[in-house]
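Below, in structure tokens: the form predicted on its own, a single chain.
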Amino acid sequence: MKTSAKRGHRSRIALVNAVPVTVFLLVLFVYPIIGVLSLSLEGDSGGFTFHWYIDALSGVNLSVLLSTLRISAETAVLSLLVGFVLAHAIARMRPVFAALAMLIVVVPHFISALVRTYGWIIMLGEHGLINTLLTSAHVPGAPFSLLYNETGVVIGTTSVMLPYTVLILQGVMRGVDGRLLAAAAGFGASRLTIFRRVYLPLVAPGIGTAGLLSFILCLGYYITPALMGGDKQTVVAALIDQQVMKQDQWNSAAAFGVILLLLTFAGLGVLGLARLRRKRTHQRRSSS
């Protein structure tokens, strides 16, 4: 009886402690989302309509949405490729050097995104550092057009997403038991086989999480695409800004916001299903 009473008392305390968090989420997260959703379904005359969603998924707006998805996917893949190499190298360093390397990777993230973007604009310009080096090396076709196009946007967004990728992958790689790799090598497996059959499956959850995080963050990113993409390379975030600030089309902007939110939930759902499937597979192997 005393144990049950204590558990009931703890449950009541937990509920009381959860009230402020619940109110915070309702006021600052749920309520705004409901407001945006209702705004996206409201017609010019105040009635119910799907017009804004149809408009968002057709014509030029659809092209902008598909371009945003493509840029986000390219950024996620490039961040994974570069981040995997960096994280793998850091994971193999001694703790002191690993901490220093992580500091070098993370510290630029605390610099203003606007400052970093203008730094990339200077470096990638026609007479910037990159094109100057390529021209000095007599690379055919140099100087290249690296700004105000999709290439510039992907480079800029990748530099922003890279610290997240490295942090996630490095944490997962640090947790890999080196004895498993040594055991595989002891059985005569080649380095490629060890990487493909042992190491890669162990770090696969981190790869999925890092890639999805980069993709989701890039979907709604505004500053870098707006400055490095220009008018020719518009993304959804820039289109929403244009509709609100210049065209006063709040309903259309709300529809785009809901679409991005649904895409985010879909990505999180895919990641959750992948984890659930991996957990069930592990349980089946353990039981057998």
Contents of the next structure:
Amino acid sequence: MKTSAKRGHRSRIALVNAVPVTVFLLVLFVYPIIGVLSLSLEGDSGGFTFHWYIDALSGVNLSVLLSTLRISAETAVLSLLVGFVLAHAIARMRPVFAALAMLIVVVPHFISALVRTYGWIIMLGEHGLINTLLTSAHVPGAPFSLLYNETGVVIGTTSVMLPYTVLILQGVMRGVDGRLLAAAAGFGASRLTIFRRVYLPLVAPGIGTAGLLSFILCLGYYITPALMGGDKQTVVAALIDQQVMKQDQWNSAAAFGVILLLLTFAGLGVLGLARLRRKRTHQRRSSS
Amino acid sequence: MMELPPTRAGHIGRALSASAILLFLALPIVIILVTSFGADGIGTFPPQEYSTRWYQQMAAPGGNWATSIALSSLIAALTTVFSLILGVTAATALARGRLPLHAAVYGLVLAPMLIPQVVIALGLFLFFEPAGMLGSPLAIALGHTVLAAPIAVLIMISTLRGIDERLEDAAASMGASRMTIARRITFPLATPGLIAAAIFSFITSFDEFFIAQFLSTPDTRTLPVLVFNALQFDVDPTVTAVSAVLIALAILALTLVALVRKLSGHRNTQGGVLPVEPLT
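Requested next: the structure of the form predicted together with its partner chain (the form predicted on its own having been shown above).
The next block holds the full complex; its first chain is the one shown before.
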């Protein structure tokens, strides 16, 4: 009796406490996004139109969208590769070094992306540290142009996304049961085979999550592309900023916003489906 | 994890690649710190001559930088208050209670972390512009709370989950009222989490660029907006000193969080403080 009274009391308390955040986010998050959606479907003189979407998906606008997708994909792949190497190394370090390495991964994450981007700008310039080093080492072709082009943008955004991928991969790698690998070795599998057939499948979910997450986060990212990309390298978020701040093209900006939103939902949907499938396989295995 | 005996070549290869990647993460920050003490104004590295003139220029009272630092601090303080209120209540509902529609509320709380910030910023612009609230510190703080509250909620959820409920039950069985339990048991145990949530809300707001950019007017530019403009248009060398201060602030904040957690006997310093956690 007493427990059910406690339960009833708990759900009342929970309901009351859930109100502030729900109301706040409905008013200042959901409602404004609905505003963006309705603006993107509104003609110049009111009424319903797909004009802004057609406009966003043609000509120069389409090429901005495509280059945003390309930069996001490049960043996702690169931060996944680099993140995998680092996470894998950290997983095998002695605890003291591993903790130190994680510190170097996590601390930059909390330092303003603006500041880190500025650091890259100083480093990658024609007379920056990297080119000075490469030139004095007589690397052929140096100095390279590493700034105000796509190379610069991808280097910069990768350094911003890297903490996410390392943390996610660290999580799954720590969960890998070393006995499985040892067992495979006991049956005579080579290192490469163990890596490919045992280790990779075990960490695959983390790879998928980390890659998709950095892709999604890149889609709407702005600071690094805007500062390191120069005039030609516009991304969707920069275009939205320009359209609102300089050209008063709100409907068009809204249409781009909704396109970003749909792409994000698509990515999250893939993540959710993959998780659901894994869960189902687990259940089937454990029930049989 | 991997319990296979390491090979020597593999060991060296891993150590080298890991060091290179860690350097890749740390170098931009080190470069800024060193450059900020350079006497010439063009951000050469390493500087020919050292001075603190950019720091003096930044701190000059009444200047652009000092004004925007004050504005950003005010907005960040407001954001902290808002997101602590939302964080504590929401975490109580999500971590402790039996909440109907639990998944829906949890999803709503996490959504602002994943939705492109430019869309949130545009939405808030459309929301505040008709109300004539562009440039209002309150509007910017409310906007920042959309991003900071989810982090505060996650930290508070992991804090509340870490508190042994039997302590509260024990107090209740000895006749303590709900108020007394909250005041004497739950609150003291949750304090480290509260401090962490406050610090992360503060930095989230202090560093936030996009929403501030959309909601600001030329008279009310937060520090990140000013830094962004300085980097994009002018070559105001003061920005190196400002950046160095932002770095110092972030490191100070993280040290504080680690310290509080250590003093309160928390083992896991990373648990619940990173926005990536719900996704793993």
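Under this definition, the rigid core comprises the largest set of C-alpha atoms superposing within 1.5 Å between the forms. No experiment lies behind these values; they were computed from the predicted model shown. Positions refer to the first chain, counted from 1.
- Core-aligned CA deviation for residue 178 between the two forms: less than 2 Å.
- Put the two forms on the same core and the Cα of residue 140 is off by less than 2 Å between the two forms.
- With the core superposed, residue 95 shows a C-alpha displacement of at least 2 Å between the two forms.
- Comparing between the two forms on a rigid core frame, one finds that residue 275 has its C-alpha moved by 3.1 Å.
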